[in-house]
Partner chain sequence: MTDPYLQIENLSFSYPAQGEGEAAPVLHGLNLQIERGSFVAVLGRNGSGKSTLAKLLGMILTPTSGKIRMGGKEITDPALTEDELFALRAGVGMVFQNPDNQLVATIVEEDIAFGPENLGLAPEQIRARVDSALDTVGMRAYAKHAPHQLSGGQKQRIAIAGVIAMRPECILFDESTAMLDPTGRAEVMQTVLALNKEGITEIFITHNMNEAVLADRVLVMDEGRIVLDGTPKEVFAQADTLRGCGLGVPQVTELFEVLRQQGLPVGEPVISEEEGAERLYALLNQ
Amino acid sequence: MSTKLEVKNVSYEYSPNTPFAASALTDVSCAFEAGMITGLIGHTGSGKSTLVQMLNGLLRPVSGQILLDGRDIWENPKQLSRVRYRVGLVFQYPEYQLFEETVSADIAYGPKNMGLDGAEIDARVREAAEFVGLEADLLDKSPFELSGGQKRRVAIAGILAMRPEVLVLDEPAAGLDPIGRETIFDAVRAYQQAREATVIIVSHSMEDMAKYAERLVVMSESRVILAGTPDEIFRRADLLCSIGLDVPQITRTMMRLSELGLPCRTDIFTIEAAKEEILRLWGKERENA
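So, to be clear: I want the structure of only this chain, in the form predicted together with its partner chain. Can you give it?
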């Protein structure tokens, strides 16, 4: 395992030197492993979105460093646009940012700014559209003729077309129905696997994080308070609930079962794992009977 992106002792304050000064990040350190999907969770106002905007240099730390492949992204501020091609950021509700006349022109906007030639841009637009599952006949339409879920995918494709090494998504599935959520997360995973990209996803859905994230970073009150595998994190249900988060419903069910007095595992956060555990207990019950 190697670290792709590292946040080192970063602090940030909004409206510094005014009576409204508010600390948004306090001495935050965390590492994002190369080629992995890391989930970033925390209540509203915990600092997630501020941290995310640090990762590609939209905000500059008051103190501390953001290291991409070991180098400070602020080492040469004139080169920041290059950092932004390497670290692609998808904001919340990115479909509001579509502006071009056709879907393909919108997706091509990033690659065009990178100075790529026409054939390369074309290839990247098609590749990105394929990752997010947009049919070819949609490419010539106006983005405003599409459904909300399709627009969201166009916006994400616009970032994927820049082939970022690190893909950061802030609540990519907010407001979508269950199938729409799955489509988005599957697209992100397809890109991660095809490009060996490092992915960071901000989400409020513990169920989605349990399903897709390989590592989790937990924020509360402008600090990182926990980091580890979903297994290690969801074990701390009490702590998560105390900071306004939650664990997946399946985990709560197993915890309740254990409270009722049945000795069972409670470090379970997917339906598959719950099924295995119940079948194991059922087998034991059968033996004793």
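Numbering follows the first chain given and starts at 1. None of the values given here were measured: they were computed from a predicted structure. We call the rigid core whatever largest set of C-alpha positions still superposes within 1.5 Å between the two forms. Compared with the form predicted on its own:
- Annotation for residue 13: C-alpha shift under 2 angstroms between the two forms, rigid core superposed.
For comparison with the form predicted together with its partner chain, would you give the structure of this protein in the form predicted on its own?
Only a single chain is listed, so you will not see partners or other molecules.
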């Protein structure tokens, strides 16, 4: 059964009661639906990274609640380690946290801390490596011999090996080329589908969000200002642009074609949908020829 994560009226302040006090979150409420991929988007400084660090208890709200299947994760602080096994958090550039002698040992670190036996740990290491597309012959190599993209996949596999019910990723494809980005996001979607996991992805790429996310939560100036499906959110192009965000490039292309007189839909957010629309128009044109 999938796990739901909710944020209720959460506020957080850095350096409280000092001249450097700064509000990072202000009365934030949102729900990350069970078994779905939700994109969390917003300009730099909007509060996204602060929020994701609260989702597994790394930061504690000044007020409000983080509810995991309806229960406040802070109701028993001594149980937070169990919460962190259930809610896996992948930081931006997680490859900088690799430290073991082999890829296999790095992926196994989390499952070992869970107290699992050797056979179970080995099975989870191989399963996680398969999810992220790491070949078996890489498992005995040093992670420091790998490429940047491979290191990223090792780090993510280390979280997947704990089989979290909720997977939270902060800019998981930052700095990667298009093929690397697709590999990472395909791995996340494969895990989500196989485990019926709830996934939360922080990203600045509207193209990635349009392709992979089923819902979006938009933040601006420490608050949630929009939540809905990608279709619902990207239709608010003017509002997104006003807070320093954008719509997918293909949407801008379709909007421009419409401005030039082509009777095409502008509520299109993926290349696949644009292709279907152009083929539809082409077929219609041929019928009228």
